[in-house]
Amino acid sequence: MPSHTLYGADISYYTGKVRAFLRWKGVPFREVQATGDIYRDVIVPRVGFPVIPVLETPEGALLQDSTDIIDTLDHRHGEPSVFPTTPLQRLAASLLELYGDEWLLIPAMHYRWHHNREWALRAFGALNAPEATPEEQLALGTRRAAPFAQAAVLLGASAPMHAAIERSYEGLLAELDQHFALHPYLLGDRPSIGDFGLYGPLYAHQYRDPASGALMRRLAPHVVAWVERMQQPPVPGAGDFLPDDTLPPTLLPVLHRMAREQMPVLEDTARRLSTWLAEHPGEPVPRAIGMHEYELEGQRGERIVRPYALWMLQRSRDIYRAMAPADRARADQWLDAIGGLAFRDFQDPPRLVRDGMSVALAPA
């Protein structure tokens, strides 16, 4: 089979999110470390802006954004998908794919650039520049790395909150090492959709920075086992997801957590994109529309607006709207569970579709 090629790199969030997905979908890939060279002469010209993971198939075409890569590769190869086929299991992973995506960003941010600083610059140099010397390259990473840096105190890490972000995330470590000592995934003996969502912050920043590894190593053994299967799978493309539409009872605090931590956001930002609607009529959507309060765990902060959320979001809204009335029916009895009536009565913002790395309105 003609293989694929993805550019990215090891230290990459959404990277790993796909190489994992590769791995286990068994796609043919060789893989290219993203250098200065290979954004400058390869991802910019042929992408537009520069990003990562980008993969290239074998008949040439790109595909940009983890999303993208994972929906169109999953639908090609076919069987087996990391998308369940049964309404809640379905739900349940697009939910926590989202959780992964797009609020975990906010510890595996802090962590990796006020626990692990000068390693990730060493590290962003080195992928730059392969051949400089450890000076050379610490010197390139400090100027490469400046915007992710800066990156972790926009999403929310600001330090009033570094100890509100510490105890939510040892909180969430804590509910999946439980849940992983009794299931190899989230929903029975294969991976979903889900875990690769989770699985992109939780191996590329918390598993291989230094000190996050050793703090997951010793508080969540369970959950460093799954992280291995799922960089290495034992067997690409075997399991089951569990039957009869069942969601495991020690998966029901870490979509709590998702609905008490991220729901609320989510609700602002929709709120705050329709009023920019209708002040820009016929502009670009921005990456960012101003700043908003967040809370976790008692305390208050602040981070940017990211309309791109809403995208990640109307997925899941999508197979939500789409079920049978007896299984709409189910699904709220269980969302009930979760503290889930935001995402129950959500105040959808008019469809959007991705657009780069923002997003636009949906044509009419």
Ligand SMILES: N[C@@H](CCC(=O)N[C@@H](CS)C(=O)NCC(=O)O)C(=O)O
Contents of the next structure:
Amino acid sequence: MPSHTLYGADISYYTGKVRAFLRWKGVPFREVQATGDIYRDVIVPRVGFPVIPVLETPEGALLQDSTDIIDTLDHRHGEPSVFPTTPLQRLAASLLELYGDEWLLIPAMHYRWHHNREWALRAFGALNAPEATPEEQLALGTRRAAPFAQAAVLLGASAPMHAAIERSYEGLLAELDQHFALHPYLLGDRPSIGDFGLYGPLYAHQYRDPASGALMRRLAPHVVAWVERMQQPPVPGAGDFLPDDTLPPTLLPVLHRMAREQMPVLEDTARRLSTWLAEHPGEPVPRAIGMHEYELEGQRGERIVRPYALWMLQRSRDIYRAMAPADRARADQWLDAIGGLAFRDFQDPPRLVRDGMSVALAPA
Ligand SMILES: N[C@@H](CCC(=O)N[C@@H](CS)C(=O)NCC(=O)O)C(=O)O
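Can I get the form predicted together with the ligand as well, since the one above is the form predicted alone?
Next comes the full complex, and the chain you just saw is listed first.
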């Protein structure tokens, strides 16, 4: 079968997500490290802005955004799919993708830039200029990584929030460790889109970055084993989700955490985007529309308002809204058990499409 090309990097969150998916799905691909030359010659001219991962199909088409890449290839390459077909599992997997993609950015960026900084600067330099000396790489990495290091704070990891972020992350590790002691993947013996969403941060930052990896090995050996299973699936394409649309009880604390931490931010993001759209008719939506408060472990911080997250949420809301009444009743019971009332009653903004790293109004 002709090969795909994945432009990405070992240190990149969303490249990790896509790479693990391609391996599990058995899609042939080669990976090209996104060096400075690749950004200049391939990514920026063909995508229009600097970003990874980017996937080139054997036909020469470029796909950008881990979510679109996985949606497209999962569909194109057929069964077995990473999207459960039963309603509750499908919804839970989608919510966990959203949690991994958008919320775990906070601990992932915090640990990288506040506990692994020099290592990360060198890694950025080595990626950009593989042939340069270590000193040149450190200097280059320091320049190239500046926006990413600053993003940690913009995403919510200002100094007064550090302790809360670490409490929350260690709590999550403990919950996931209990879960993975009993199940190989989130929903049984097969990885779902939720696993790939969580894997981005938990592999590319929290397992690979040295200080974070040591923490994970100390606190959560079963999470480490899951990361390693995801990294090199023992048998690609094998395994099933739990029967009868079962959600393992050990997943409830994780979903409860998601509902508690991320859902209020999504609600406020929707309110702010609706206001912003009314005040800026016809204008392109920026990646961030101001700042808002958020709360973690009882501590209040500030972060940028990210409309993109609402496009991800819309996918979960579509699954919920399409449910038959009996399934919806089961889903509501389950959402009540995880504190998910805000999701049930979510005040959806106008319908959105993805527009690069932001969103646009869906065509009427
Ligand atoms: N939602 C996108 C996010 C891609 C993304 O943020 N990639 C990072 C590297 S892991 C990047 O290139 N960021 C550039 C930027 O934020 O300007 C996806 O799922 O692919």
